[in-house]
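Presented below, as structure tokens, is a lone chain in the form predicted on its own.
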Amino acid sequence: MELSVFLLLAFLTGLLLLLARGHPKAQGRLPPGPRPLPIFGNLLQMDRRGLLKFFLRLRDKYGDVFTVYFGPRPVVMLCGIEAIREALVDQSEAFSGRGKVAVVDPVFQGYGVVFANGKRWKTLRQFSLTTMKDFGMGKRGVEELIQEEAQCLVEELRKPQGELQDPTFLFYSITANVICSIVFGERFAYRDPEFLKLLDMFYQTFTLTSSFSSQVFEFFSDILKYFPGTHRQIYRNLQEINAFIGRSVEKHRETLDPSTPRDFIDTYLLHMDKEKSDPNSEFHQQNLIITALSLFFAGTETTSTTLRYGFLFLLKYPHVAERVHREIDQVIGSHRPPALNDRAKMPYTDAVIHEIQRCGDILPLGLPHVVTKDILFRGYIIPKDTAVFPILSSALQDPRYFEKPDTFNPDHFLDANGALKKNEAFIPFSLGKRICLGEGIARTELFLFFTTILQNFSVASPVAPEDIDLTPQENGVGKVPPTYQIRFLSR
């Protein structure tokens, strides 16, 4: 009881101190939005179902561009493909800064390829793109890597012989192993205890980051960081993953051969050695560990979560699975593994994967940007360093571009002749200079893993299709699908 009273007093003291500092006014002429309260900003108006519901409700009132206050901090929201494209593509340089996500910022602190800015970001992004390409991304090398991992998965799925299983950690394992092979030069056995522990921390972190409490933390991180909460578990998880990466870096140092770098870390270490005399070099230990964490986390989480959503949709809509099976049988057959060049001959399967990404809507809020200078946008003046959220969900669920946005329907991506058609509102990887670094490898993984599994198995659930619930477990920065049980039955 005494501890609770103390925490309450400390919290109230913090609020009074902030109030004494006054409510800062943003310079410029920001887009309209709900009137903020001192200290609290728009927190008290927030929908208890989360930030996404809150923002979409405000869009109905204020239009595609509006301002919300996270505590005393103004944040500009962009909704709809037109506003998002106008900012991230047409004015890409001005909107190319990366904003902070409060619950993970104590770990990233502006380092690494995802959350860096300025010269650091440009240097690390160019290095990461070049190095990952050298080690297979976009080449046949990564296709073979994914095909081999897919066959390992098939062998693993045969072991339970049709018993019910939760696919979460198997999907985590295959996507993690692909990125581990590129970044660390090794893959792990699916039952490796250390590997499973890492995957569990990824799962926890993504779930906690998307929780309602983490969304509230975005409003008051300066105060709430001193109190117990999900942010502390997120910090512990990411620091433990960083410790694993640090140990891997030290092993790489011991075996490094300058003539034959084997992976991303080897190549980075060689750059560190080359630029060790430059005090302003971005090739140092902290950027290496945080970049590896960024690639490891992003390369594992989004694709594995999309696969989890994908097979849940197939259980919900078995007629879709049947049609995919027919196309696989016609194009690939059963005597060779799927290959990337099969995708062009399989428009329905490709449309299903697109629709899984659209309906899964894994990062509905996108990642925050900041404007790098004062910018005139749609008649408003957005001051330098103002945070901007491109609400990707508002494009992916737009009825102007998708006839029935609330319905899972692969026909959204098929023309009258059954060929795959592009849709400019399909932006699951975002747009512009900050578009997802691993888009190419993610698209390759989704096609090859998806088709390899369905080539070898049909799927079944103990729950009737009409009773399968698609409601996300969490819906914040990320959308976490509900857990479910599935049978993989050999075909």
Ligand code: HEM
Given for the second form:
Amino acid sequence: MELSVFLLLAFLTGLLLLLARGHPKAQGRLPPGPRPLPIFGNLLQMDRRGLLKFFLRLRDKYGDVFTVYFGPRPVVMLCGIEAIREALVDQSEAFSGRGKVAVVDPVFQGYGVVFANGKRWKTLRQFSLTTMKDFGMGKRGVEELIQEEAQCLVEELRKPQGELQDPTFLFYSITANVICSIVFGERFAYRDPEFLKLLDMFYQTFTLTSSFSSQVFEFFSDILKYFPGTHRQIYRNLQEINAFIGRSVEKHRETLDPSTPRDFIDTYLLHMDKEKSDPNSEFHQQNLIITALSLFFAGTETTSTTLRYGFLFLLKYPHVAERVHREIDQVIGSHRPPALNDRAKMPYTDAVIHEIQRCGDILPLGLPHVVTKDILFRGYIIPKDTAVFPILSSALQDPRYFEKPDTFNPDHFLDANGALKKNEAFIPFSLGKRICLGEGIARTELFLFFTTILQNFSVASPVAPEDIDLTPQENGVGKVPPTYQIRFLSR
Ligand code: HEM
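Let's see the other form, the form predicted together with this ligand, since the form predicted on its own is already up.
Below is the entire complex, every chain and molecule, led by the chain shown above.
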């Protein structure tokens, strides 16, 4: 047989095999979705405006539960609070696996609390929760820690005396310092060059991870990983942060006093020592570094991005900022710092923070899950290890739960008497066994940082409110707000 004929036959056979592999019927009885092409899956149908728009368009056609092929890999999408709850809460164990995010996978490789699975994840989640409680919510108290950080921030914001500034790195610094105090036992000065370099790497990494090219990479990582691209930059950034964490771990080792662990790393090192004769122990160096990286990244990025969106909304809607000022003046006054127990007496401010999180919608696709066994879900059979995305944005923007989902309006969270109204579709921290581990810390930070800043400053923009553009810079795995300049004017 001629070589060219042989190659053609081989190609056609391969194509047929891929077609069979790509067909949903061959893989359990997956939810419906657009027909995938061999190799490409549904890549070529993807919306140029990104994955979220693409998924929402498919939802209109296929309903709340559908399948998209990322290359040859089927991924099940869950839209709307009902489907998300039925999966993550009603079948919580089966949906508790963690899927991969292709652009960061070479660094995390299934280690650390965010990307681990099975026994490793259970051990690290339990350990992280208790230890963060001990070094945040226990002894000194996370509230006190955040109050102190908020006062340092106020000092820093006074320095430019009302000049325009971009708040991005200050917001990064304060949220990173809260995590650093718990994990590393130290906070950093806002102008420390090493600290600023680390924060810049976080910022670049989050922006690159959310870019269009990273979304394409998600479909095609098996091939694209061999070519240059943003994934390489992301890898270098995260490895550099890991090197910083590694140096901190070495310093902790040298000064460790077993009778008085000072922070998360000390406590982990003591566990490592206790289990050193157990070859199956999850307390090893790699899980330590990657868990510290995970907490650092998950804790810094999300909360600071929410703060950035928050002040952008306050600049765009000055009447909202004025009402928050009035509530602060009535409930807290100006002679003491805000405290967490003020929150229950400040429904308007609380509603504003809820609305900032709802409209900010900073992790629109949630984080990927995988099913831990073959399961029956809404009449479909989803095979073990299939990836599942709970599309959080579809709940946060649902017109059945929020009267005008496209409009920033704190009334979405207020009842007729002006009391805070809970809404079951409000799930920025997700649901179920993988629910955000830092929710308590994040909510405390958002309340104390917003109120402390607004107790001390009013905010102004050089751009007229109606001209302030809220269009995100990137909208992929994460939603990155546009950069802006702001004046903090002493009150
Ligand atoms: C406004 C701030 C925050 C938001 C909106 C947020 C949101 C989320 C979301 C949507 C997830 C994925 C849940 C899922 O898999 O279904 C998550 C996971 C996680 N978050 Fe947060 N988060 C925030 C702040 C924080 C903070 C401050 C920390 C650390 C102290 C943190 C630590 C984590 C960790 C460790 C996970 C992984 C949990 C696991 O896989 O078991 N987050 N977060």
